[in-house]
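So this first bit is one chain, no partners, the form predicted alone, shown in structure tokens.
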Amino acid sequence: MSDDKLYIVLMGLPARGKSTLALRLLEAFRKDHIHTRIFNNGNLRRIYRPLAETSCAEFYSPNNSNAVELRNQFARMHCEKAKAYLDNSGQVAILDATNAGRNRREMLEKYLNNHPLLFIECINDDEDILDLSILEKTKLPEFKHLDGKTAKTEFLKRIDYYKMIYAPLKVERNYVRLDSLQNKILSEKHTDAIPLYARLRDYLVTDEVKNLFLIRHTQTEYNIEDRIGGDPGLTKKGKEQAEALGQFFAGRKISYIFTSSLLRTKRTAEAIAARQDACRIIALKEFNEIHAGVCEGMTYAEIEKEMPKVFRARETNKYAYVYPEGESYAMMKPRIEEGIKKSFFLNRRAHNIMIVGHQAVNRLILSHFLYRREVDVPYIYIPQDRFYHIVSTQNKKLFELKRYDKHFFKKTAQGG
């Protein structure tokens, strides 16, 4: 057996990031020089069949025998291509299909005998996410001829059809089990030397963005006065910053937008998203502003005076500081994390992914890229007259704040 080429076989439900997944491995590959392809079974599905039939969910019921060999024969066509590459120039071939079955899974191991081959089972089960992930699915062609709501029954049904077959990965002699969202490893097992694996379970594990437009939302009348916390909107000046954040991101393409559940970023996003087209704003509640408790909607100067030993006590350390019946930094981070994590999985395919947060929240974005020591983190600088800019891969890592509206504003001042 040759073993300077590999199969890699992914399986899982569907809607849990195979696919993302597939081209994030094939550019990760091709990156290194090494001769990727993609295998993807709804490719053939779509091109043989009609849409109204692999629209609907009956096509994919176990009891369905004619779909089933139509699905099966499918699959051995991509496993005949996928050897037929290997043969020749290719050293990683992806196959990309389900794969629920251990049925399906034997099949695969038969026929593809000549190379190693590992299977990688891609597992989320996170119901914001695979609420919107299913959203997004029934927004392709496949979709077209159906309003959104059968769409989505129809989507609904086709993924418990799969759950009646489907087998986690245990008895296979090589594979990878992966929290998608997570890019965390839940366990792993190797009969046989894997070649290029290192390099492959790098891949797995690291959250890679190519351009992260991180912004704070515009200002606000708690701003202008100093205030923290609460939900007030935009002020004359936020409005203009936010329609020359607008102006500014106008030339690059920004599939979604994801902020807080608070309304400044909301307004701040809606400004970016009017300039765009098909721009999706995805609100996150694990973006909100640290929650200041009994402080809620108090400026400094009231803290202080009113309650000077919460002021003392946070002076001492903001970042642990918990403020009564609120949080702190410290507290924030998991969510933080969590839904850092949420929006690289819903935008995975896209080269910009835009956040646009609050000021407590953009420093913990920040400091999961930077790194800092978790007492410096709350006083990184986050100004609302510029945003960063973050490009964090394998191979780049840039960090720059960059403004957006000088010039916007001079030609305001000049009457344009």
Ligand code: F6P
Given for the second form:
Amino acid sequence: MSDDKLYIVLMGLPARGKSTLALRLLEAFRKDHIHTRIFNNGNLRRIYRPLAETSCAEFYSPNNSNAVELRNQFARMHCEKAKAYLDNSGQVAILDATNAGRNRREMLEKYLNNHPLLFIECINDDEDILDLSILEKTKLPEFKHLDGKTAKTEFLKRIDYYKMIYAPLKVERNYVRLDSLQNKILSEKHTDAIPLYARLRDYLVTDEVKNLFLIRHTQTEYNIEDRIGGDPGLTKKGKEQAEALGQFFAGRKISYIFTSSLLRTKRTAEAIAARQDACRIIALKEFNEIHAGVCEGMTYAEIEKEMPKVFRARETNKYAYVYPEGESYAMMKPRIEEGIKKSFFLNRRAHNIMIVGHQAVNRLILSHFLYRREVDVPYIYIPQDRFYHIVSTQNKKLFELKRYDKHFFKKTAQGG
Ligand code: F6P
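Switch from the form predicted alone to the form predicted together with the named molecule and give that structure.
Let us now look at the entire complex, which starts with that chain.
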């Protein structure tokens, strides 16, 4: 057996991030000049069969023997193509399909036996993410002849059919079971020596961000008064700032904007989305601002006067201080991490990702990429007239605080 070429066979239920992972691996290998190609069974299905047939859940029923045979044929076609590719200049062939049952995987192991074969199982059962991913899937051309509700029903039924034959990786010779939301390896097994394994493993667990635009919502009444929390809307100036953001980003493709569930972030995002061709705003509660408990709606001066103990205790250790009936930065951290994972998973293949957050939220997001001691996190500078542009890949790190309103306002705009 040659030991420098590799078959990677993905497996997992629909909408678990397999195709996104395939593309991530392709890009990473190609960057390292490793000849790689993806063989996606869904593409064959869409080429050879009418969409009206393949969008229908019955096509995926394990009891539909004609369709089972057709799908197996597509799998065999790709086996042959992948084999031919590795026989020539190819080094890594990625076979992207559900491959949910043992029979199919036995067939693949038997047929693709001239180089090591590694299965990667993509696992993710987060309900919010699944809902949003399914919504995205049903907007693909495959479903364009169906209304949204029917498309969703068909897709959910398709998943149920796959669940009937789903067998997690266990008896296969080589595998990795991956939490595809967290980019975390859950278990692994190697019987053969797997070429490029160290690199591959690293790709699997690395959170890469090509272009993250991290924006703080624009000015609110509360900002002017130095009041915290609540759910205020934007001031006139805040609306103008949001408009300036929209103009600034008009030339860049933003497919998704992730916000909190609070009005000020949504309103800011709406002004940006208004100048994009197709841009979805997704509100994640994970990105809600720190909950100030009994201090919600108060100004800092009021807190100092009316609750001096609270004020001073927070000053002493701002990161760990928990507002009575509220939160601390330390408590927010896990939900912010969850929000980052969710937004990155949903943003998938788009190169630009945008988050419109809040002061404390953005400090924690920044500290995910930029090392800071915990005690320093609550003091990171988060202005409203600038945004952070972050790139964090294996080959490049960039953190830049940029103005967006230079050409919009004659006078220098002030952050609130
Ligand atoms: O003042 C705006 C705000 O977003 C408040 O809602 C929030 O309590 C505060 O910033 C967080 O910043 P700090 O931790 O510095 O009080």
